[in-house]
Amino acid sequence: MLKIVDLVKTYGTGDNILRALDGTSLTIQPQEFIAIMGPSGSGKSTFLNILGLLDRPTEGHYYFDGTETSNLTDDDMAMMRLEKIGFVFQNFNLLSRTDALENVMLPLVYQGVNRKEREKKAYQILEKMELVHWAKHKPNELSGGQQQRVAIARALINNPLIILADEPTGNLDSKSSAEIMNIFTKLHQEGKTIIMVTHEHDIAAYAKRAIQFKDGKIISDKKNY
């Protein structure tokens, strides 16, 4: 599904060049559940941004679902993100003045889906997240765990090929973290491909494969049993 070949990402110029990624190569198969780990500045977030088509590599090749992404325009990348990638962030990234239902429906608005169909799909996913009774509540009326479940529902609304999660439990207590990771585990069991950045070993243990970054390079890639 995803193939990365000799990926390099640099920032700065002249003597101040920082190599955030330094010749990374990797293949990710459909239905994998992967944890990406490493210290701050190791390149893991840069790598996730490139996987999510939010950034472009300086050198190398990234093939997404058979498409060489370096040939895509910005509009092509935006459409691919909308149709094929679901994002879950540490800070939830929900619209604060909009209720849970509207937040979940948002990607379908950009796709031009009519209101009735948007609501139908959103309610179905909110029910899966056990949030139907909170559909008309705004983010500040929800707990952190509930907000993250809304964010997961929004990520799922377009039935994406992959889900990218950047520290999805970083702002949650241990009980809520376990609930969120149980949701990811269930989604993986249903066939979703999940790629998750985390610095917590107990969270990474939920994944089936753990990839460790250091100084822009992959230093470990192993199965979790």
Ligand SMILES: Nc1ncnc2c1ncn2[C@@H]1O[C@H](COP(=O)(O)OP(=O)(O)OP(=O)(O)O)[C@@H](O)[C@H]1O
Contents of the next structure:
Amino acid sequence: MLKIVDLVKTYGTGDNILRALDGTSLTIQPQEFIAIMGPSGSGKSTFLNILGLLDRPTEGHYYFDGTETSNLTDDDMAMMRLEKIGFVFQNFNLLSRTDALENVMLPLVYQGVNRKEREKKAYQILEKMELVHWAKHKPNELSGGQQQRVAIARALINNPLIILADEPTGNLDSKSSAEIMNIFTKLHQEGKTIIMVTHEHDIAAYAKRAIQFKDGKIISDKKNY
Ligand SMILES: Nc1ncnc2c1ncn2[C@@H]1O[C@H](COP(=O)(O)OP(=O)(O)OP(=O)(O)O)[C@@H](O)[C@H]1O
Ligand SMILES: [Mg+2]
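Right, the form predicted on its own is done, so what does the form predicted together with this ligand look like?
Below is the entire complex, every chain and molecule, led by the chain shown above.
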């Protein structure tokens, strides 16, 4: 479903060139649940951002759901992100002035779905995240774990092909972290494809495949059943 071939991402020029990704290849099948680990600066976020069509590689090929992505325009990429990719970030990335419901509905606004339909869908997913009671609350009235559940609801509203999560439990206590990982486990069991960056081994243990980065390269790739 995702195929990455000899991916290189460089920053800077001349003597100051930095190879954030240095010839990375990987194939990801539908319904995998993958943890990406590795030291700070090893290229994990750079890799995830390219997978999520938020950034482009300097060299190499990336096939997303059968499409070679290097010829896509920025608009094509934005459209594919909206329709096929759900993002979850460490700092939740919610709009602070709007309530949980509006945050969750936002991707549907961009897709031109009417308000009634948006609300219906958003409530269904908030229900699944056990957040209906909090629908009209703004992010600063919610706990970290609740905010991350809103972010997951927003990531799910378009029924994406893949969920990409960059240190989704990085700002959470252990109880909230376990809650979030139980949600990911459930989504995986329902057939979602999940790719998650984490620093923590006990969080990575929820995934079924663990990929280790170092200096922009994959140094290990293990099944975890
Ligand atoms: N926009 C940028 N401009 C220049 N250098 C960058 C940029 N983004 C990332 N880098 C560099 O690329 C390398 C890889 O960064 P990346 O954010 O992918 O690491 P990471 O593995 O996610 O680290 P962390 O665990 O700290 O989040 C780092 O050396 C970083 O400084
Ligand atoms: Mg990172």
